[in-house]
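The chain below stands alone and is given as C-alpha cells, in the form predicted alone.
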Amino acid sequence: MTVVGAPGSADLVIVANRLPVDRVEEPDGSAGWRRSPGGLVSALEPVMRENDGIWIGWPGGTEQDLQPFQDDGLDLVPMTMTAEEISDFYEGFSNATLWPLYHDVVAKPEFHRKWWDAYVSVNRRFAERAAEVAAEHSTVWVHDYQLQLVPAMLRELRPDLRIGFYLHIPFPPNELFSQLPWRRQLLEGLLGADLVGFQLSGAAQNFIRLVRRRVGHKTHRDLVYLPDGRMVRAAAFPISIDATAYEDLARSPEVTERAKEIREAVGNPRRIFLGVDRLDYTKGIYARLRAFGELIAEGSLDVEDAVFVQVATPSREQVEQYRILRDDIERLVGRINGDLGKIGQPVIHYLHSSYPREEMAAFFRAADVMVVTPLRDGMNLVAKEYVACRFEDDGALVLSEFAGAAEELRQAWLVNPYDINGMKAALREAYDADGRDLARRMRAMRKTVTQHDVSAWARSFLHELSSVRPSHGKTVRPAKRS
C-alpha cells in the first residue's frame, strides 16, 4: 500500500460523499478494494491521471484506521465515519431530509437539529482534508448534495484555490426549498465555489433565484457578486455515460449470448417490457407495474406476447420508508401475477437484486421496450445506458418527463408518471410501433448520447470552471484522447 496524500501535494482534489472504490473480501480473507460501479470514475480517472489528482471520500462502514493509498494508480484518501455520524449525516440528514425535499417532497423530508450539526461537523472534516492535500493555487471539484457546505468552509481554509460544486440530483424551487430550516446556511455553502453546476438549466435558474431572495446578492443571468469582489456562476452540465464502452459490452459475444438467454428464459414474448432502478421511492416502480398490470387485465397486452422484467437494486434498506415502499411492490408484483399469470408465464419477473455491469448490457439487449418513468430524477443514466447498447437502432424508450434525461432524449416517448392512463397508452404505442419508426427515434437518440459522453461532461465543467477564475489556479490539464 502507497502512502499519498502529503499536504499541499494534488493539482486536482475530487471531493465526494464516497469513494470509487468499495471494500471486498478477498479469497484468501484479507481485505481489498473492488472498483464502483458508475460513469463518474470512468469520466474524472483520466483527468485524475492527467493532473495528480487525488479522490477525498468515504469507503463505507465504520473503519477508523484508514489511510491513504493507491488503487489501479489512483491517489485515494478515505475518509472515517461513526456509527452516529452513518445514521445522523447520511441516513439523517443527507437522505431523510436533502433527498426527498430536493426530489419534489415525494416523501416527506424530516428536519432534525441533530442531523444538521452531524452534517456541519462532517462537512468541515471533508473541507479540512482537501485543505491540507491541495497544491497551492490548485482545482477541487466538489460534489453532490451530502457536501454543500464543503465549498464555502474550503474558501475560508484556503482562499488560493479555484473550486468547484456539481449537484447530480434535482435543485429546488423556492417554494420547496425554503422549508429547510437552514436554507440560508446551504445557499451560502454552495456560494464557496466559482462554479455550482447542474443538471438541467431550470435547477440553475432555481438556485440564482434563491440566492438573490434569501441571500439578497446581486445576480445577473447565470452570475451572482458577492461583496467581496468574487463572482459565481451557476450553469447546466447535464451528466452522461460512457457510450462508447457500454456499445462495446453491448456488442460482445458473452453479452449477445446471454441476452438470447433472457429472451428464453422469460418465454420469448414478442415483446419484453424492462425496468431497471434502485428501490427508491422517487423511481415510480409501482406506479408503472400498476400500469402494465391494468393492460394485461384489460386484454390490451397479452401474457403470452408481453412480460414486465423489473430488477430492482436493494437500497437503504435499513431505512424505513423504504422497507415499507419493497413490501408494497412484492405485493403489488404477487397479486399481479396470482391474478394474470399462468403456470410457467408470469406478467412480471421481478429481480430484487443488483447485477454487474456485463448482465445489465445483456438484460438491455434483450429488452425491446425499456420504461424509465421516475416521479423526478435529476438525470437517470439508466435511459442512457439503454440507448447506448441498442447498436442496431432498435427498441423503444418511455421515459418520464420529470427525469433530466427527458431534456435530451427527446424522441422517447416521453410520459407523466403520474397519469397512469397516460402511461399505459405510452406502453402500447411503443409496442407497438413499426420498425421504421423504432429506428428513427433510436438513431437520433444514439447520435445525442454518443456525442455528449461523460468524458465530454467533465471537460466542459473544468473548462468552465478554469474560465470562471482565470486569473486564480493552475488550468486543469484535460484527459489524453486515446
Second form
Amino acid sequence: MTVVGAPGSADLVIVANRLPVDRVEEPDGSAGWRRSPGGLVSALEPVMRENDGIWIGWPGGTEQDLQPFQDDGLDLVPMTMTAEEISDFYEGFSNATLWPLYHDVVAKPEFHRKWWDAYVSVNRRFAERAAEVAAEHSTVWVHDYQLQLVPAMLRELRPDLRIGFYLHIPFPPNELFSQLPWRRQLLEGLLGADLVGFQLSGAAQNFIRLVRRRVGHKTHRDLVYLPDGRMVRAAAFPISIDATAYEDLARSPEVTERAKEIREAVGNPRRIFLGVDRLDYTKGIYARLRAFGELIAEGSLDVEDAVFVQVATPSREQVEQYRILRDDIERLVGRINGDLGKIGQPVIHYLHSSYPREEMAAFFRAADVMVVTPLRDGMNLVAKEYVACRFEDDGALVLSEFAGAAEELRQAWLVNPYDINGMKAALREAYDADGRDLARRMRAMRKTVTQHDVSAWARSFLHELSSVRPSHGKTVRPAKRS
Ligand code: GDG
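Next up, the form predicted together with ligand GDG in place of the form predicted alone?
After this comes the whole thing, all chains and molecules, with the earlier chain placed first.
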C-alpha cells in the first residue's frame, strides 16, 4: 500500500462518485463487473487509455473488501461505503440536500448536521485515495456535486497536482446557494481546483460571484485570485454524447426492426410522443403528462392518432421525495388511462423500468415527438441522444428552456415547463409540423450535436486545465480523434 503524500503512478486520475462498472452476479454465482452504460465512461475512456488513467469511485453496495482491479484494460479503484454512509452521504447530503438546492429548490432541501459530517468524511476518503494513486505533477479530474470538497482536500495533501473539477448539475445563484449552512466550506472545497467546469456560463458566473461575496477573494471575469498567488478559472464546458455511436446504433437493422415493433405494439398511431427520464422530480414528468392528458380530454388529440410512451427509469428509491413522486405520477397515469383510454388503447404507456442502450435507441427511432421538459436540468443528454438517432432528419423535439441543452438546441420547440397551456400548444404544434419544418430544425440540431460531441467536451476541458497551469505538471495527452 502506498503512503499518503508519496506519489503513485497514474498520470490521469478520474474521481467520481460511481465507478464506471456495476457489481453483478455471474451465472456461476460468483461476483463480477459489468460496464455501466453512462456517457461519462465513453467520454473518458479514450483519455484514460492514452494516459494510463485510473478511475476512483464507488461501485454501489456495502461490500467492504474490494481491491483495485482492471476491467477491459481500465484501471479501477473501488471505494467502499458503509450502510450509514450511503444513507447520510449519498441519499442524505448528496441527494436530499444538494440535489434539490442546486435544482432551483424544486423540492425542499433538508439540512442535517449529521449528513454534512458524513459528506466531509467521505470526501476526505476519496481525496486521500486520489493522493495515493496520482503520479507526481499529474492531473486529477474530480466529478460532480457529491465530491465538491475533494479538490481542496487533495490540494492540501498533494500541492504538486493539477486539479480539475466538473459539475454536471446546475450551480445556483446566491439567493438559493446561501441557504446552505456550509456554503463557505463548499466554495472553498471547489477552490482547491485549478479549473472548475460547469455546463453553462451562467453557472460559472454564479460561482465567481459567490466566491467574491462569501469567501471575499478578488475575481476578474472568469478568474479567482487566491491570497497565496494561485488562480482558479471557472468556465462553461457543455457536456455532450457520443453522437456517432448513437447514430450507428440507430441505423442498425436490429434497432430499425425493433422500432417498427414498438410502433406496432402501441397501435401504429399517427404520432408517438416519448418521454425518457430517470424518475426524478426535476424532470417535469408530472406536468408533461397532464398537458398531454388534457389535449386528449379536450379532443384536441385523439387516442387513435396519438399516444404517449413514458419511460421512467427507477432512481434513488430510498429517498422519500422520490417515493412520493412515483406515487403521484402513477396515480396520474392511472387516472388519465382510466378516464380516457379504450380497451387495448391506453393514452399513456408508462414503463417504470430501465432498458439496454439498443432498446433506448429503438424508442428514439420509434418516437415522432420527443418531450423533454425538466423544471431544471444541468444539460439533459436524452435530448441530444434523440437528435443523434434521427439520421433521417425527421422527428420533433419539445424542450424545456430550463434544460442546459436549450442553449444549444435552439431549433427545438422551447417551452416553459411550468406553463401547462404553453406546453399543450407546443405539443400540438409539434404534432402538426410538416416534414420540411421538421427537417430544417432537425438538420440544424444534428449539426450541433455531431460537431460538439463528448470527446470534444473531454478534450477541451483537459486542454483548458493544462493551460490554466502551464508551468506546472505534465500535460495530459488528449485522446486521438476517432
Ligand atoms: C446528470 C444531470 C446532465 C436513462 N434511462 C436509461 C438510460 N438512461 C440514460 C439516458 C441518458 C442518461 O441516462 C441520463 O442523462 P441525463 O442527462 O438525461 O440526466 P441525469 O441522469 O440527471 O444526468 C444532467 C448529465 O448528468 C451529464 O452531465 O446532462 O443534466 O442531471 O444518457 O439515455 N440508459 C439506458 N437504459 C435506461 O433505462 N441504457
